[in-house]
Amino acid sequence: MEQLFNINLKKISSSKEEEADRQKNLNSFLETGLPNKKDENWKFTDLNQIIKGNFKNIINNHESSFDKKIQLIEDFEHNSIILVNGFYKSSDIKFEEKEKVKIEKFNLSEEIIEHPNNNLYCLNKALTIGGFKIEIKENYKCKKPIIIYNYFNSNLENKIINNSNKIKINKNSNLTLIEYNIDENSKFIKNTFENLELEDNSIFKSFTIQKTKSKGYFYKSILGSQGNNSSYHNFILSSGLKFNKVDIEMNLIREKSNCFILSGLGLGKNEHQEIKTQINHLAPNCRSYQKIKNVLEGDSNGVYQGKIFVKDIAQKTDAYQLSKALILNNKAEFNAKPELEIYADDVKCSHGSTSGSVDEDAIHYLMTRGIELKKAKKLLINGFLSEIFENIPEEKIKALLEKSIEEQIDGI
C-alpha cells in the first residue's frame, strides 16, 4: 500500500505540529489500506483493487495555481463559489444579504466530525487541503441558489485530492445548493468528508451534476443531523464519472424531520457508480423518502446499498425506499442492498428493487408511429429517468437539471 502512496506532507503542512499529526492519520490508514469487499459497507465495490488496477504511483495534490476564467452558466440567475483542484477560490454571493449568508475557506484546525468505521476518513484528515464552509444564518431565505463551480484542471494525472465541508442552515432558514462539476479529463482521485447541520424549520435542496464525462474517481461521505420540522432534498445527477460512491447517513434527531434522497443516473461504458444511505430515524413522526434510479450500458456497474433505521421511540415514522434499474446491455450488472431496521411498532415502511430491460412492445408501438429506434429508446430512457423531477417544485432548476439529464442519455 505504502508503495502505492507517494506522499508529500511537508508541501501540505503549516507547521512541524501539523505534518505530525497528518503523519499519524495517514500511518492509521496505511495499517488498514482501501476497502474491498470484506468490508459490509463495501460489500459490492472493491475499491482496493480498483485502484490498483488503474493507478501504480498516486502523489497527493497541493498546487492551488490557476490562471484560467470559468465560464458561468448563463440564463440562470445565481450566487457561485469557485472551487479549483479542491480549493477554495472564491465567491460571489451577489443576491443575497451579505451579512446572511457566511462562506469562507474550510479552517483545516476546525475539526470535522467523525466518520466512524471509515478508513477513508483517516487518509482525508492526512492530506485534506481545505474546502469550503457555509453557514446561512436564522431567519434568512436565500433568495437565489448557489451554484459551486467545482473545476479540475489537466494536472491532476495520478494525484488524489481530499478536501472537507461544513454545511450549517441556522433555525428558520434554507439553502439550495447546486454542485457543477467541470473536468479537463484527468485521471484522479477525489475523497471529500462534508458535515451537514440542518437546525428546525430549516431547508436545505442540494443537487450534483456532472458537465462532461470523466476519467476522475470520486468518493464523498455525507453526515448530517436535522431539527425539528426540517427538510433534506438530495437529488443526485452525476452521471459520466469513471468512478463514483456517495455514502450518506442522516440523523433525524427532532420530531417532524423530513429526508428526501433521489437520483436518476445514466452509465455507460466501464462505469461504476454506488450510492450508499443510511436513514436514521431517532425521533417521533419523521418521514423519509428515496428513490434511486439507474440506466446501464455496456459493461457499467450500479450499486444502491440503503438502509433505514427506526430507533424504538420513533413511532408514526414514514420511511419509504424503492430501486429501479433499466439495464440496456447483458454485460451491465446492478446490485441492490436494501435494509429495514426497526424497533418502533407504530410505523410506516416499505423498501423494494426492481431491474428489468427495456419494454421492447414500448419500443415497438414507438417505432409503429414513425419513431426511429434509436430515438425511441431514448424517450423511453428519459421517461424512467425523469421521474426524480416529481419533488423539484422550481421550474428554473428543473429545466437546467432536464437538460443535464438529456446530455447525459447523449453520452450513454
Given for the second form:
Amino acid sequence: MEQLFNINLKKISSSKEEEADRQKNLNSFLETGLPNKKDENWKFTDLNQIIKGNFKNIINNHESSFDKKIQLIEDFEHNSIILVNGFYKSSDIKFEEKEKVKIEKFNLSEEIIEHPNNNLYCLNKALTIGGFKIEIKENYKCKKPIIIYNYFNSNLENKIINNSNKIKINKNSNLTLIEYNIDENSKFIKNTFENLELEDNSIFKSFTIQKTKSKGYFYKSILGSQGNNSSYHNFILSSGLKFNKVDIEMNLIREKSNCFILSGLGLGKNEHQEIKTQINHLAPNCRSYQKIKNVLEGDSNGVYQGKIFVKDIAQKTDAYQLSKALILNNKAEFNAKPELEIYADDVKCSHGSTSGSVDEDAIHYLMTRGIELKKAKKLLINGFLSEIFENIPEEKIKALLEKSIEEQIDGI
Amino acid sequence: MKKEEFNNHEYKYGFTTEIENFKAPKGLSEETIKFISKIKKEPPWMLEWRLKAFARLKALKEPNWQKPKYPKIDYQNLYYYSAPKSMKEKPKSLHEVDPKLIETYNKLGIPLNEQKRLSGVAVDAVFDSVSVATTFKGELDKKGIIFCPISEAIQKHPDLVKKYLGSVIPISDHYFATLNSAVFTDGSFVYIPPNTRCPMELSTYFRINASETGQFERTLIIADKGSYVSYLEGCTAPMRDENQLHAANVELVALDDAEIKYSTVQNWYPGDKDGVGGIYNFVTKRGACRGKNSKISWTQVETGSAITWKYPSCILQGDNSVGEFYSIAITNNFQKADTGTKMIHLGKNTKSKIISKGISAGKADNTYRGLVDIGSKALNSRNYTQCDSLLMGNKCGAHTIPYIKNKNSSSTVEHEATTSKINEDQLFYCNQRGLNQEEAVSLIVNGFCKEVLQQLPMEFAVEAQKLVSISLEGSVG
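Now that we've seen the form predicted alone, could you pull up the form predicted in complex with the partner chain?
After this comes the whole thing, all chains and molecules, with the earlier chain placed first.
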C-alpha cells in the first residue's frame, strides 16, 4: 500500500489537530486498503486491481490554479458554481433571491454521515478538501437551474481529489442542479461523498454530464433522505470516464415520497462504469423507479447493482428496477444484480434485466428503407439511450442532454 | 379450521421408528471416516479419497454469506453413521428386510411392494445412511441400467465411480460439499448405457430416523450418449426438538444427446410453529451437461426443513446443451429458505430457463439467489429467468438476489421478478363461489405454482399439490 499512495497531509491541514485527525483516518484506510471483489458491494468491480493497474505513487492534490477562460453553457440561462480541481472557487446566483439560496464552500468542520462499511469513506475523511454546500430555504422555487462547472486542469496526473458536498432542500422548495464535468485529459482519481436532505414537498432534480472523454477515475457516494411527498430525480449521463461508480443510498423516511434514478451510458474501449443503488422504503405509499441503460463497446464493463428494501410498515410501496444493456462487442461485459428485500405484503415490486445485442430485425427493417448499417445502428442506439430523458419537461435541458448523447454515440 | 388445529396435525411424517441403530462413534475424525469406509467394505482408493477431503475440510471455513443464519453446528457432537441394526448383513430381497422398516415405508406412503406392482417406480430407499432395498432390479438389469446404492457401485463398478465421482462437485468445492465427500455414507448410483431410455421413473426415498445424526448421502447419475432418465427424490424426517443436519451431494453427468430429469419433493421436518427443531437442509446439487445437445432439468418442491439452503446448478459445457430449473419454495412459521440455481454457460448455443416461485407466510424468510453466467465463448446463448414471490402477512420476507453476467454480444439474458400478495379480487371471487378462505388460497397458490408443478412426473405431482396446500394451511385468515 505504501507504494500506491504517497500522501502529504500538511498541505491540506490548517492545524496540528486536523492533521492528526486526518492521519488517523488515513491509517484506518491503509489498514484494509481499496475495496476488492471480496466485498459484496464491489463484487463486479475490483477497484483495488483497477487502481493498482493504472496508478503508482498517488499524491493528493492541493492546487487549483486555472488561468484559462471558463466557457459557460450558452444554451439557456442559469446560475453557476465553479469548482477547479475540486476546490470551490465562486458562485453566481443572479437569477435567484439571495436570501433564499445559500451557496458556500463546504466547511470542513462539518461532518459527512458515516458509512461504516465503506473504506473509501475513511480515505475521503483523511484527504477531503471540501466542496460545495447548497441550501434552498423554505417555500422557494428556484427560477433557473444551477450548473456546477467542475473543471480539472492538466496538472492532475496521478493525483487524487476528495470532495465532500451537502445539499439541503427545505419544505416546499425546488432545485434543478446540473453537474458538468470538464477536464484536460490528465489521469486522476476523484472520490466524492455527498449528503442530501429533501424536506417535505420538495423537488430536487440532478443531472450529471461529462463534457468530453476523460481519463478520470470517479467514485461518488450519495446518501440521502426524503420527507413527505418529496421527489428526487437523478439522471446519470456521465459517459466517457475511464472508471465511474455512482453509489446511491436513498432513505424514503416519510410517506408518499418518490425517488427516480435514471441512467443512460455509452461505454467505450477500456471503460468501466457501475451504478449501485439502495432504495430503502421505510414508510408507506412511497414510490421508486430505476431505469439503467448501457451501451457497451470495445472491452468495456458495465455494472448495475440495485437493491430495493421494503420495511414491514411500508405498505403500498411501488418499486421498480429495470436494467437494459446493449452489448456490441464480444469483449464487452455486462453484470447485473437487481436485488429485492421485502418484508411488507401489500406491495408492488418488480425488476427486470435484459442484456443482448442490437435487434437484427430492426436493423433489417431500417436497411430495407435505405439507411446504411452504421447509421441504422446509431439510430437504434440513440433511441435506446434517449428513452431515459423522454419525460423531462424542461425542453432546453433535454436538448442539452440529447446533444451530449449524440456526441457519445458518434464516438462509438 | 383454526390455525392451531392445522399446526397440530400438519406434519404427518413426524413419527419415529423404534429400530435398533448401529452407529459410528460420535464426532468427526479420521477414525470415524475409517470406520465408515471399513463398514462399507470400501477399496483403499475410496478411503484415500475421503481422507483427502477430510484434510481439505480442516482448511475450509463454514460459509456465512447466506441470508438465514443458524446457531453454530457442533460437528463433534454428531453421529456420522447410523444404520438400522438388521441391515448389517445386507438383505438379498424384500422379504429379508426388517418388517418394521417396511412398516415405516408403508406409513410414508411408499410401500415398496405395492409401488413395484402399481406404478412401476423402482425405489431405492435410504433409511438414515443405508440403502434398504432396491426394487425392480431385474427389468433394469436387462437394459444394462445400473441402479444401486453407491456403496455397492464403489465395489462393483469402481471404474465408473472413479471416473465421475467428484468430477462435478470437486472434493474441495466448499465446506459442506467437502464434509460430505469425507463422510458420505450412502446414496444412489445410476448409470444409463448409451442409447437407452430408462423404462421407468427411478426413485429414492430419504428418511432421517435416528437422533443426533447427520445424513450425508451422495448421489451420482450418469447418462451416457443418447440416453434418458427421470429420477425422483423424496425426503421426510421425524419430529425432534434438535436441529438435524442434512448435507447431501448430488452429481449429474449428461453426455452427448443425453437427458436427465431430476425431481425433488423435499418435506423434511420444518420445526414446530415456534421454530424449534427441524432439519438443516444444506445440499449441493450440480449437473454437468458435458456432451453436445445434452439436457439437465431440475424440478424441486421445497416445503419442509427449518433451513433450506441449496442451489441445484447446471454447467452447460457441451454445445447446444440445455439447463432448466423449476422451483417452488414454501416457507411458513419460522422456516427459512435460501435457494435458487446457477446456470453457467460455456458452450455455444446453450440455453437455460429458470422459473422460481417463492411463497412466504407466518414469520418465514424466503430468498431466491441465482447466478446466470454467460461466458465469452458461449456465443448465441440464451437465458430466461422468472422469479415470482408471494407474501402472506407482513411478518415474513421475500428476497430476490439474482447475479447476471453476460460476456458476449450474441447472447441474450432476460430476467423478470415480481413480488406481490394474493389478489383480493381473486379471493373475493372464489369466496363468492362458495370456497372458504383456506380453499381459495390453496387454489390460488396452486395456480401460482402451476408452471412448476406441471414439470413433475405424475406420481409426484399429486402429492406435491397436496403438500403445497398443507404447508400453507393456517397461514391465512
